[in-house]
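The form predicted on its own is given below as one chain in structure tokens.
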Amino acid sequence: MGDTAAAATAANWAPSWTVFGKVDGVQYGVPVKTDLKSLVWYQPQRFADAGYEVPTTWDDLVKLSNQMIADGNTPWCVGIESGQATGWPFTDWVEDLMLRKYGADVYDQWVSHEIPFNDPRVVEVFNMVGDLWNTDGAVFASGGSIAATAFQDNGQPLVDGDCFMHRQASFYAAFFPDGTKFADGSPEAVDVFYFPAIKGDKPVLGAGTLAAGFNDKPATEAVLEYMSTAAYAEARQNAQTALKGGGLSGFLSAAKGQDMSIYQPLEKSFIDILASADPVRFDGSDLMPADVGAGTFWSEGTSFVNGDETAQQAADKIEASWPAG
């Protein structure tokens, strides 16, 4: 794209969201919509009603999955099943706890390959997640383990109240029950707290879409120069709304200078904490050669989830499904 569009980009988005469509420094890609992952579905009330605290931390966050467990409760639902795709929630989580306990560098070393697959920072967290969810009691899995449940199908019995929390992003809205209330103050009501910290800082994994021009025409440079405005922003937000009959829309934007007026609360909520986010990343297997980011990172991570795999195991073969050169 040209330097118009270029320079509306830079001055409407922060710079933690416009590097995903840079290379070589020069921007291809505006970005046009952001999804928001590190995100925890709970419902404050049955939180307030068990005497449970939001955890601000992630030992806040183990030390509360086990008091509940303690208390006769269920912390999490998960699921990873997805069809061809099953196993991409996992690498959510992966990709989630790489950023917050090694942070922005290893993170980026890590999807970009210069470090292995298989290095012990990896196996790490692979051992992370699989101790959280391996803790007896802490899993209620609809369709019988947690590799056979449906990513889509956590909703329904949190709200049931089969479990306390459910980590998946900003898109989930659409998977609860119609009819759901959202961060309205009602007993009912489901809202999100921000997946904690290790470190003290504010890490966020996203992803979204960018527009890109293969043309140089006028026309096309100023549509993405529009693309890249809060203008952009608020009139898709709107649409997008009237679309869903005036409920939660599945569209975010991180443009600087929109109108917060035409977002619900629990939406405001998600561009809260992406505005407050520090590093952001892109979701790592999006970003990893397809063989790997939709293959064996899916495939040997459910491996891993079933206990059919050591986390070595699972990542010395991811590791050596990596394409050379």
Given for the second form:
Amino acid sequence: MGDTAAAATAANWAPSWTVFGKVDGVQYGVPVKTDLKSLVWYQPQRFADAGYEVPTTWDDLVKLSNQMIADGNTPWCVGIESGQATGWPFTDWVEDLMLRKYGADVYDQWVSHEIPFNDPRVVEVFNMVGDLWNTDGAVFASGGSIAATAFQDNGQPLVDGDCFMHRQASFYAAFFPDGTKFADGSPEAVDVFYFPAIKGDKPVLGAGTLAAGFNDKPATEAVLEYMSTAAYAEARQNAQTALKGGGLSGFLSAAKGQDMSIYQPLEKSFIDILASADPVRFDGSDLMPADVGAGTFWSEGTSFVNGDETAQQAADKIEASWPAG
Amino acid sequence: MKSRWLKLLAVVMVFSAIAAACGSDSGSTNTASPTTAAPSGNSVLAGTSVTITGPERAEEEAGAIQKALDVFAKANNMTITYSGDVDWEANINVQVAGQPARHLDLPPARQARRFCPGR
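Same protein, different state: after the form predicted on its own, show the form predicted together with its partner chain.
Let's see the whole complex now, leading with the same chain.
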């Protein structure tokens, strides 16, 4: 893109988001849509009825999980089955915790293979996830096991009271039963809280869409510039809300200066988290070579979740699969 | 807000003559403020057309993208056409190598740089 669209992108988006479209200091893409992954879905009224508070640190989240088990409740709904992509929800957990425990620099080194996939820190994070999930009574999996439970099938058990929490991205609103109320203050409403940090920062795992130009004509440049603005985000949000018949649009943008009145309460929660996020990192498996990010990270991660491999064995196999060069 | 946009347009015209299609270093030009209004009234754009392709193809998503682009197109008397492609990721190489789309939505930036030899 030209300098004007690049400057507009820098003006309309925080650096933590523009970096996704930048290579070696050159802006190639304009962020146009944002996905927020660092979320835990829950029902505030059920938390209140049980005397639970939303955790704000990772230690508090683990304590809460253990307290729920001690109380005879099941803290988590987890399912990672997704057809050919089975395992991807596990990779999101690992990525979120790598970012939290070891920070953005190590996360970047891991994603770009500057450190091997079987680095001890990665193995440790595999085990953090495994320890949480494998604690007796920690997980409700409607399919009988985590790997056999479809990722889409965790909304119903959460509203049925089979579990108290489900960690999944902003788009997951679409996988709750029809008629589910979101963040409207009603007793059965479903809401989200921020997946807590470990070190006192506010890291967010995100994903999204970028737009890029393939010629330098003024019209191309002008449209790219427009797509970077709050005006584009607002127009798309209004249109998508209308086309979906109201309620949650499924669209989300972290562009600066948007009119927040056009968003539903839950969508505002997403944007509040995005606005204060730092650092933000793109979904790591999406950035890794496909053989790994859409291959062995999913499959070997699933083998680890199933107990067929240790974290070290899974990480070793993933490392061995990383393409040369 | 309009005056700010007109200022940006002036920059567009200056840089369009020299900007590379495949990206430019924004490090020294980041002086604009956030832009929240749909820009309009640029005579340079009148009568032009821009084609955008991307992976979003569900009616709600693709339709919303088109409507959002139409706001800008109508304000500038131009045409912007979005089309979603079920095989977008497979087809993008062909589109760029053959009859290029002028914009495209894409996964991370390195995939864009693939199409920019010499950078």
